[in-house]
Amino acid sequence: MLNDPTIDRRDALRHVAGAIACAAVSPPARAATGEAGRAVPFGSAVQIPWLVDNPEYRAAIVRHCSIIVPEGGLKWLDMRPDPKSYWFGLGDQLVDFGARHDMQVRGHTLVWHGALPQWAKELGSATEATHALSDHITKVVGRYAGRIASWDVINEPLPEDQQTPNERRTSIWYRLLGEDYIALALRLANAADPRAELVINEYDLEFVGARFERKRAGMLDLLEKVKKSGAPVHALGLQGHLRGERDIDRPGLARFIREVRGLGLDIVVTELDVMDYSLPGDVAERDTAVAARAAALLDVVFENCTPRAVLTWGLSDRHVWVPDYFKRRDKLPNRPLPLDENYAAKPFQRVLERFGAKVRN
C-alpha cells in the first residue's frame, strides 16, 4: 500500500480530482420530479442468495417490486478480500436478476463506515485512503455503469449524536481525508458512470426531538458544502428506520423537505420499515400500528414532493434483519414489513399502494 506521510490529505485529493475533472459533470436520464399522479416505483432490498435458492421468496421479489437494492453483495467487506482483489459473484447475480425481470437496480453503498474488511480499517494515511477510494469505486461502479441506476453513494456519514451541524461520524475515511471525502467519492462515481443517480443515504432524520433536530441541520449543512463544491449529487437519501415509540415530527420533516428540494435535490426514501419491539404483542393490533407508523412519514413526504422511489428494507417478514438488533421481550416474531411470514400482504403492503407505489400484481 501506499504510505508517503510527507503528502497531506489534501494533496492526495487534489491528485486524484485532477485526474478527473474533465469527467463530465452531468445529471442522469431522470424522470421530472414532482409530476402530478405519477406512479412511484416500489422496491426492496434483497438478499441475493434467496434470489437464487428460494423460489418462493424470488417470486414474492418479482410479484411486487420494480427496483431491488442488495442487503449485501456490494459492501467492501463483501468484494474486497485485500486491498488488490475483487469478487463480484453477488453483484453480477443481482444485476443480472434484474436485468431477466425488467427491474431496477440500486447500489448500496460505495462509501460507509461499516462493514469494511480488517485491511482497509488499517489504511494509515491520506494517500493510502484516496488510492483505496478511487480504485474502488472506479471499478465498482465502472463494472456496473447503465446496469446499477442508481447509487448510495455515501452511507451514514452523519454521527448518531449530531451536536453541532458541521460534525461528521469519524470513519476511517473522514479521519484520514476529512470531509472532502464525501465530494470526492461523488466526483470518482460520476466520472464511472455519468448516467447514474448519486444519492447521499442517513437515518433518524424524521423523529420528534432535539437530537432528530440537529441531525436534520448537520444534513443540511453537508448538502449546501456539497453542493457548493460543484461535486455531483443528485438526491438524499431517506431511510425511514421508523420506531414503534417515535412520532414523526411531520413540520420539522416536511420544512427538511422542502429545505432539500430547495437545494434542487431530490428524495428517496431507500430503506423503510418499522421496529415493532415495543408494539402490542397482538397481531392485527401491532399490523395495525406499524402501518400508521409508515404513514405518518409517507404523509409528509408525498405532502411535500414526489419522491423518486421508495423501498422498504426487505419485503416479507420472514427474511427480516430486525430481531439481530431489536428482538421483543416477549419473543414473539419481528412483524416490520409489507408482507408477512407466508408473502401475504399486511396493512403496511396496503399503505404503500395507498401512496401509489407501483407494484406489478
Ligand code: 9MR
Given for the second form:
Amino acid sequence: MLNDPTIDRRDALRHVAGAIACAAVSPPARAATGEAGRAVPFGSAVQIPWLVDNPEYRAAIVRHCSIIVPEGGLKWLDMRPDPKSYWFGLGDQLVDFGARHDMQVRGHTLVWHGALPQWAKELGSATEATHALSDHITKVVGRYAGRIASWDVINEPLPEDQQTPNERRTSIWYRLLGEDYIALALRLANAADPRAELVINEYDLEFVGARFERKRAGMLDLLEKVKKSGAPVHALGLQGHLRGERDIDRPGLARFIREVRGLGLDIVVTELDVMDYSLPGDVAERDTAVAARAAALLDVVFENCTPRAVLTWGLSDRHVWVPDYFKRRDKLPNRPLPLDENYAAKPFQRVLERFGAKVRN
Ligand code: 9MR
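Instead of the form predicted alone shown above, give the structure for the form predicted in complex with the ligand, please.
All chains and molecules follow, beginning with the one already shown.
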C-alpha cells in the first residue's frame, strides 16, 4: 500500500533506477515487476451489469484482469439521484466480484465535471459545494474502505486546450470553490480511507505537439501546488486514450514522468485504448497500428517508472465506448481494445503480455 512507511525509500530507489534506464539505450520491453518483485497488475474497465448478466464477458474479465475499475456505476449520475440519496447497488456488486475473483478494485471517480446529475450542476454556493463534496466522498470512500484500494479522486481537472500552466477546467467545483476543491477532495478521501491510493487522472498528456506540451505543463503546475498544500496525493493517472493519428512524444513524456516521479508521485495507466477512426480499414493493418501505438506509450512508461497498474478502458471490441465519439467514416466497427469482438487476443493483447499481463486461468 502507498502509505507503507518504506515508500519514500522505495520511491527514491525507483527514481534512480528510472534515471539509469533512461540513460541507457532503450531496452526491450521487460516483464513488469515492481518493488519487492510485485507484478504490475493489468486489467480493464468493466461494465458492472454485464459482469452480472453476460457469462462470456464475465469469463473474459476473470481470465485477463487482476485489477478492475468500473466504466460507470460509481459516477455521481449513477449513484446520486438527489442530494440526500445514495445508490450503492452497482458499487457493491463490483467490490463483491473483485473479492470473489481475487482482483484489486479501483474507484472511478469522485470529482469530475462529467456524469453529474442535474441537482449537482445547479449547486449555488461554495458552502453547498463543500457540503456536497464532503458528504459524497466521506460516504462513498468510507463504504468501500479496504475494498477499493485506489481512487480516481480528481478526474480531468485541466481544460481541453490549456493556455497557461495555472489554468484549470471550469467545472462546477472550480467555479464554486476555485482550485482548492482539489486539495479538499484529497483530504476528504484520505480521511475516509487512509490506506487508499489517491489519484489525479487526466488525458491528452501523451502526444507530440504544443497543445500537449502545454497540458503537461499544466499538470505539473497543478501537482506541484497540491504537494505544496500538503494534501495527500499518491499518483498521476495517465488515461492513455491514444489516437491512431497522434504520435507519442517519447522524450517529452519521459521527461514529464520523471518530473512527476520527482514530486514523489507514482504513475498509473488508467484508461488505455487506441482511437482507430483515422486508421486504415484493413483489419490486420489497423490492429498492427493500434498495437504499435499502445507499445509506444508503454515503452516510455516502463522505461521511466514501474507503474502501479495498467488498465485498458474496456477489454473486447465487442463492447466499446469509442463509437459514441469516434465513429469511422467507412462505418466499419472500431477496434480500439486488446481483444477482438469474439474475445480473441489481438496484437494489442500481445503487447500487454510483453509488459507483464498474464492470462489468469
Ligand atoms: O466510457 C465511459 C462512457 O460509457 C460514459 O458514458 C462516459 C460518461 O460517464 O464516460 C466514459 O468514460 C470516460 C471516463 O469516465 C473518463 N475518461 C474518459 C472516458 C471515455 O470518455
